[in-house]
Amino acid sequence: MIKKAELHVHLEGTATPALVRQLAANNGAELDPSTFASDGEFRWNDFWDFLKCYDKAAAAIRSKDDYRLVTYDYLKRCAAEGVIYVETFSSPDHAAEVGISYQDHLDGIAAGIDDARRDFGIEGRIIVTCVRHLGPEKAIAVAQSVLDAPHPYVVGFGMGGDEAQFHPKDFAPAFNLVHNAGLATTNHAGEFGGPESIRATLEHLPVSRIGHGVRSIEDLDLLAELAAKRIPLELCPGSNISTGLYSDYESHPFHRLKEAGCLVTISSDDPPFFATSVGKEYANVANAFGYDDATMSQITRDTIDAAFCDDELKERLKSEI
């Protein structure tokens, strides 16, 4: 089995419908019936409806131990597919919505990482994220929490949410706060925002990776810049297809980005919402573009090189490939 690694997955978005129902039942929480389709899958129609569905499902996660369980459950599923390393996005804003403190949220995730390493040998790290459509002030508060409660598993800072809201420069204070403290940063750009959203991110935020970034294929100069600077792209093909950006894997620009010299990685984004997993994404990319095992293993090596963890861990992980 090819060893795999993942850099772009939202922790709350890894919880399966069954796990969400279990957590809600344990917590005595009422779930909005519209969260699920009749077959038990999550129900959403377009990207903005997906964001709402995500929030409704995330609200079932109510405690530090819930975060431990969600983390452990996801890393267990990943390990079964040959994944050796995962960087997961955590969202303190979602935790705060249900009354969980930043510290409890963080401690729960860290406990899940420790338990999964013990049981399955997989490594996990955390990228704390702010939510774009909640605004710049909330982003600064999240960034300050990262600095006030440093943790060895927190290796970066990022931002998700609706790209149509605000401008990247509005979040420069938050990103610079974390960057100046020595943490790496990434930002969702070039998903539903066009190539101009990637340009704005590169111009105004101190990022060393781009979340998604697929729309760079529409701007040849930008494409050349990303390739020349070796800025890794956190590509999530199955997510892009599910949300309607592309019709299938063959039409997804993954291969064209790779051929243009971009540093490409493979992630699942919010796997149960898009009926996918890291293993499925690797298999679908390989099948769509005819990549052999050596090519896929090189993508894993590139992914680990692009990770925000320390160099010692990177070398150990690459020795496993």
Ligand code: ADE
Given for the second form:
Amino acid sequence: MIKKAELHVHLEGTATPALVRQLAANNGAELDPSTFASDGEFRWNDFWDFLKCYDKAAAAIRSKDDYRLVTYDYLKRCAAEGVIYVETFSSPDHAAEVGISYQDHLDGIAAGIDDARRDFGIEGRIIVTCVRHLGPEKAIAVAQSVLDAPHPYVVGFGMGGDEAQFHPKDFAPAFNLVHNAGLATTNHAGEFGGPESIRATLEHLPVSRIGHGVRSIEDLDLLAELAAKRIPLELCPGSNISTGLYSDYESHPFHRLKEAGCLVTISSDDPPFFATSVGKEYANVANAFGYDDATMSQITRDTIDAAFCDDELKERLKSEI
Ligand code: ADE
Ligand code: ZN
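Please give the other form, namely the form predicted together with adenine, since only the form predicted alone has been shown so far.
To see the whole picture, the full complex is given below, headed by that same chain.
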């Protein structure tokens, strides 16, 4: 089995409908019935509706141990597909929404990583994220929490949410806070925003990767800049197809971005929402573009190089590929 790695997955967005139901039942939490469709899967009909559905499902995760379980369950499924490294986004704002402190949230995720390493040999690290549509003040509060409670597994800072809200420069104070403390950063840009959203991110935020960035294909000068600077793109083809950006893998720009010299990586984003997994993404990309095993393994090596973890771990991971 090809060894795999992913850099772009939202932790709350990894919990399956079954796990969400189980957590809600354990916690005596009433879930909004509109969270699920009649077939039991998550129900949403466009990107903005997906963000709402994500929030409703995340509300079932109510404690430190719930976060441990969600993390462990995801890493277990990943390890079974040959994934050796996952960098997951954590969202303290989602935890705070149900009364979980920053520290408990972090400790729960770290415990899930430790348990999964012990049981399945998989390695994990955390990128703490803020939510763009919640605004710059909340982003600064999240960034400050990262500084106030440093943790060896927290290797970066990022931002997800609705790309149409606010401007990247509004978040420069939050990003600069963590960047100046030595952490790497990434921002969702060029998913539902066009290439100008990626340009604005590069201009105003100290990022070393771009979340998605797929819409750079619409701007050849930007594409050349991303390629020349070797700024890794956290591509999530199945997510883009599910949310309607592209109709299928064949028409997804993955191959064209790779051919243009961009450093491309493959991630699942929110796997059960998009009926995918890292293993499925690797298989679908390989099938669509006729990539052989050597090409896929090289993508994993590039992904590890693009990771935010330390060099010693990167070398160990690459020796496993
Ligand atoms: N939050 C969870 N998944 C997301 C995505 N694909 N884009 C932006 N924010 C998100
Ligand atoms: Zn994402």
